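Only one chain is given next, in structure tokens, and it is the form predicted alone.
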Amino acid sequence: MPTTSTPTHCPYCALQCGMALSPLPTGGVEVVERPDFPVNRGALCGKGRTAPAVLSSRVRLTTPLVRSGGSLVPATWEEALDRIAAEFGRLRAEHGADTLGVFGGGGLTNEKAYALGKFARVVLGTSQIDYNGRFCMSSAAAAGIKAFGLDRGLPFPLEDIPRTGCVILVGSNLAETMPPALRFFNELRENGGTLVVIDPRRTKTAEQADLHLAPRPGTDLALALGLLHLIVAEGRVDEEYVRERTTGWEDARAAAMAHWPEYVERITGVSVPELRETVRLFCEPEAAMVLTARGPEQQSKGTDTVGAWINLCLATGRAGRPLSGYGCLTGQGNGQGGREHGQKADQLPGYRKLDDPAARRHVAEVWGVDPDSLPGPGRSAYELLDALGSDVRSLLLMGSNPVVSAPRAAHIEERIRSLEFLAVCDVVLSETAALADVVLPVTQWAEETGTTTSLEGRVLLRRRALTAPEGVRSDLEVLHELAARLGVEKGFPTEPEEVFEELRRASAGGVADYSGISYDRLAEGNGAGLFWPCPAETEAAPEPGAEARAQGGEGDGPQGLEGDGRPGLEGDGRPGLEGDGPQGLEGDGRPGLEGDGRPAGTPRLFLDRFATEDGRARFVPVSHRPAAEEPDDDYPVLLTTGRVVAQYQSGAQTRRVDELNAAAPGPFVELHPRLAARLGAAEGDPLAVVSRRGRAVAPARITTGIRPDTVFMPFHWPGEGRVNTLTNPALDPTSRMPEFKVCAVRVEIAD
């Protein structure tokens, strides 16, 4: 690697692959491999290799832009803040503050996620700010919460799923959303384990598989019960488990014994000698996983089907335990981290619930305020973009796009349409920043240094490897401007180092505990970061139950934490740590130490307790119900939607990269050959698929890997083939995620 090289992290998904940029004589940088990164060891999918094409001045925004006379034109950066300074500060006058909402993304750093939810409740004093990450894995944190009294999408490191007996992969395909995660997988069935993927369609990645079911879309809480049913009836339950280390399977073991194997069989599809088998593959080795993703999580009911398969690993022993447990593979490069730190509707910093007053008081004494300024929990993602144009009149919007991303799509973009007020902080000009009243250029991940918080917990540097074009500024810079602009002089640094100690102090004793990690700490060794919770080592411990800190969940569902909220302590308050590796496996499994004694934060949670009042895994008891909308005469063919590996969530920035256009130009119908015979449609033909919502066009992909009764569309495209006109925004009651997997839709020849 040529020493110029600058070491960071592919801008893209939640795997945070280390990359390196190394710059080209003739300008700008290239991709070099990073293989001393324990994640990927240098591999890379094609989007993480071609990030820099979207860095060119060809394909994203160097000026800010107003609108005039019914266009978009350039303006001055003074032009541009002065305007959405004097549009928010006249309806906040005129409306008061709850007409100003704010809309963030998975993809903003730590930093800017802290920064622009604190910019929110201090300088806009708004109660309505939510973020895409809301429709990425808010079931599965509803449900980790409700269980184990924590949320981190994997609680332990990847490198654990190799040496493990089984993994049951839920509604995930691997092979095109994470490529480079495939080969722990790969490694899981070298070393003698197996792995079922459980998907309507036989992907990329189920092919990889031992056993692949493919239920009917939206069962999936039919199938978890059924598998629950069958390892109470065959006597797999670990009963001393249970009984030492859970509550509530009384309530829990009786809704799944109304899932009879046969009953299951009728409502998913998935055969009873299926179902034994998986049952025996998950059960007869002495570790297994379960890990689920979009599509158990993406329904009206994700939290109560997460929660299934949760007791599922519980019933068996299956979690708490080494080289087991439950995960959920979050999506967005920065989900977990975005999350954490308050850019959600109900949540402060270091995952602290917003309505908690002591975690009111520790916040606001960071910021300087009074606790009582500070608003109260606002509306969820789709609910505060449908409230757009009526209560709430303009909108902030950073690192999303909506306009192709959300349910409902094109009711959506009316409701945006209608703002009278919209700025939006983007690097290209997306299909939502296209309908804005002012728009801003900013950096992007390799022009700003920033931290972000993987998949695993394991929060990451990404270093600036070069200056950004003349004309853009970061997104901290744009707060802190209008934060001036609105009366607010302090508060809002623009260094981002200088954004993370605050932040520090502000997680400080949460959920989500950054206490302990400094940029000095993330750039030691080869920089394979640090997991939380890492509590500032100097942090004298708490007593024992002396505050609830009731972790900032989704929705309304019981998630108190007593105590300082953090798992498994010792009694000075330290993860109780032992080994000598970086994150190396002592005989209990416990994680290692780094080189100076100190503890390379948590990388494996609850080996000793759960993150509970009582520190026992809570069994929730939940029964299957049909998605919100089942088929009918009208709408007789089930829709599920997803992505390919070319593109990426709204294809805002990798539908500017020529190869990667090549490999995937636009969206598809895949549907099975019997449903395709029915049609009269050949391989090519237009089709029409139509819901109660609206009309998408795309051409037929026939293939025998999809069941007859289903067809499935990417959704990464605007236009006619925008499948999210057609996707239903009926939303889970305690996550508040809408139901993008499953819905009732016609298919016909397009005219």
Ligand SMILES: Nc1nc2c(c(=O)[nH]1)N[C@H]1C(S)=C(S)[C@@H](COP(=O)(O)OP(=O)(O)OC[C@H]3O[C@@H](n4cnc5c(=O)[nH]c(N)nc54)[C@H](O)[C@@H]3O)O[C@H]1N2
Second form
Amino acid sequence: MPTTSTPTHCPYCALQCGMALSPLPTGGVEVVERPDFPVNRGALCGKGRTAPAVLSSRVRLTTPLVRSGGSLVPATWEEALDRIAAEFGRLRAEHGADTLGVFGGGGLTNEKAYALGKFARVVLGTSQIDYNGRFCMSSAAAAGIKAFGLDRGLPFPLEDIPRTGCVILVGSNLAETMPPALRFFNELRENGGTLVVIDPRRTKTAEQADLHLAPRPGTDLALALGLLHLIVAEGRVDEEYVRERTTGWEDARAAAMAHWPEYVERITGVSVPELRETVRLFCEPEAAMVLTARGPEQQSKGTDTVGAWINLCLATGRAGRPLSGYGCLTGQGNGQGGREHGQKADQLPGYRKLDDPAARRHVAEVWGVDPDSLPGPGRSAYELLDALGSDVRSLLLMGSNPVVSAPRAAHIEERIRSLEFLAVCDVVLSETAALADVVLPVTQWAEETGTTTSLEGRVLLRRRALTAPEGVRSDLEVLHELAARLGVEKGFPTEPEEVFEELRRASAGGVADYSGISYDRLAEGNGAGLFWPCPAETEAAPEPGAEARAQGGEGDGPQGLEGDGRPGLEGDGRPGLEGDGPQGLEGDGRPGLEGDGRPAGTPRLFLDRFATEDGRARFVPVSHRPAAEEPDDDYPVLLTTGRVVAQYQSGAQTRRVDELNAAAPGPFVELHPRLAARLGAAEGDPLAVVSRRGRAVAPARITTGIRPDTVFMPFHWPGEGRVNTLTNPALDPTSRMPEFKVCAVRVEIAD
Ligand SMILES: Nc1nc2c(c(=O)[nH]1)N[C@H]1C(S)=C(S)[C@@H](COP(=O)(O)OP(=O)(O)OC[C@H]3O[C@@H](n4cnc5c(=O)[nH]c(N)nc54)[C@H](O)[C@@H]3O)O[C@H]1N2
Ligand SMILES: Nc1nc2c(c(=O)[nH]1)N[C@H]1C(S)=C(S)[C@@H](COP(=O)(O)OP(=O)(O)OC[C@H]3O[C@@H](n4cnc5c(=O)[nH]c(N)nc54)[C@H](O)[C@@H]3O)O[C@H]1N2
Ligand code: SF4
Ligand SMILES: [Mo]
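Pass me the form predicted in complex with the named molecule as well; I've looked at the form predicted alone already.
Let's see the whole complex now, leading with the same chain.
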């Protein structure tokens, strides 16, 4: 094992902050700053700083567990693996492959996500695989594909933010969810740019804003339409851009014109002068951006909502131009890569479509199987969880804790309990693992090597920095062993680099093309990574000025990407941005170039053309519609949910860290003093929040920083305070994203 410090990345969120791990004389590692990594420049939030605490075996699972006589008891690896293989084999023989479910996670490395998708299709032969990213950014992904023909969270690096003129941040509380990223927005403001934050709560992020709009939860779609209406009415449309670079404007314009500002004010609670001021801040500078996060996306109309924000960018010529664009702030550590390599219900590696015959042929060839043997698309995450115990009789779970994080969680917990067989790979005994028939203890970030793709589309190398505790094995080893037991001896290597080499080939020619990326390239220089698409020909250093040409074009790209191969490559990945990049793109020496002049993949997308067949971005005509559940006499208050800085997701990992628990010990109900007065509630009083799906209890936290018609709860805790007991699984029709961000509740003092 390394005796000096190892450069690597944080295990948690999509910012993928660089850090180094230094061995301690007493064993274990400590986190050391890595100021040379350009994104966070050494800064870390408390979760990243304390991440090594979860490595210690005190909080770890270090032996497989098998259910026996109603309880989980220690077992050998052989027993545990044999049991899983036997159960999967039996259920498949008796009931068919589609009764075997697989659920993955956006925290898994690219290698694991790839291997898991391949395992489901090739070893189990099931279509029933999906993952928690469906709960995360799937609406933004769907809207991005519709409009631009391609989904990469940010089409530009974060370093562009300080140099744009205005950023509208919709439903992101990044001061708590990605604290080191706040720097880019502070720099924006220091440079004279402005920040508009849209959030029903006056969050830490909203406090940094020049303008904070606090709409009623679930009304972002109307808000964006109202802004577009004003943009048209005030003559601020970039007609030339619309003509040359887009299609579908007339229908989108007509839809927006039906959303009068006064009507929008009534729906959203945002005043007409605030709408006008937002338009002014957004339209006056030469460049501007819209960034969305979970606020507008986790809605039953999330795809249309993001579409409306993209329309705003397109109408004003603020997409596919330097320092302008729409982006989604992806959430999980590998939330980007995790959605590209095949653990999604409808997907094959390289962001290919499972129902595309050419894509099936390409991937089947890499996998050495008959294309016809690959199953078709399966169910989306919530629908899969909802089918447990009925159509889907067993589940292999890797990288998620749905008992805490799924919507309508009491129902989902009951579905999980009704499974014939549940196998969970985890590092700790999560609330879901505790229900399993077999639990396999696996290695984590610092004990294994792998790649992740950050919210910028930057592929990074996470390196092994210490030896795993005795008794644990990697997820890749688990898949290898299970495959062998189920009759597939080859194709599931345990070395991450070997898996990556195959992933490269499987992704080649796809939308998310990693074929030009290698561990060696990722390890070079300061380890700043490579942006996809990064096709193989960029590996051999091209002549400066040469274009990174799209290769292949076998016609297997989904979403009309075929034509000339992958659009979006020309121009934005090539050296020579200097000339045409206004506003200081030059400055720091051509962004996106590695030391030796090779392009670092494609940091900036769409500068010359969008990834659609005709190269134009597509407006989508969208209209306001209410949330799936609106308040009424019985449930008169709106509930929204989200995060706090010191806990991560279902809390499976961070609730094991003393320092983080001290900072965020448990759930709470944030409410306005007026609502508190109506209930007769004082700070800290236990409140019962009741929805049509259940009841949760947590102490009151009274603040003027929230709308009086809304309460907020974080979702990091199980048990009585589990907010997902309340949430509404109404799904977006396109992305199948559940409506985590709005449902109707009644609030009472708990007795
Ligand atoms: N500390 C911490 N950091 C994390 C995570 C974590 O669990 N903890 N998780 C990571 C992951 S996977 C993700 S996806 C990201 C999420 O990052 P964010 O999207 O920033 O996180 P959230 O708190 O879910 O939601 C952001 C904001 O949306 C607001 N909101 C609620 N309803 C609405 C609405 O209807 N409209 C609008 N405009 N806003 C609304 C909430 O008040 C909240 O402040 O964070 C990542 N980083
Ligand atoms: N109410 C409400 N609910 C939400 C949200 C919300 O805003 N509001 N947000 C949603 C979003 S955006 C997300 S992303 C989900 C996240 O919620 P979950 O999917 O539950 O995510 P985590 O809590 O990160 O769960 C990851 C699990 O995998 C384990 N793990 C970590 N790394 C590895 C690994 O490498 N291998 C294996 N085998 N296991 C590993 C962890 O210990 C943990 O138990 O929650 C969703 N739920
Ligand atoms: S911001 Fe995200 S990546 Fe950075 S240290 Fe915190 S959790 Fe880790
Ligand atoms: Mo997420």
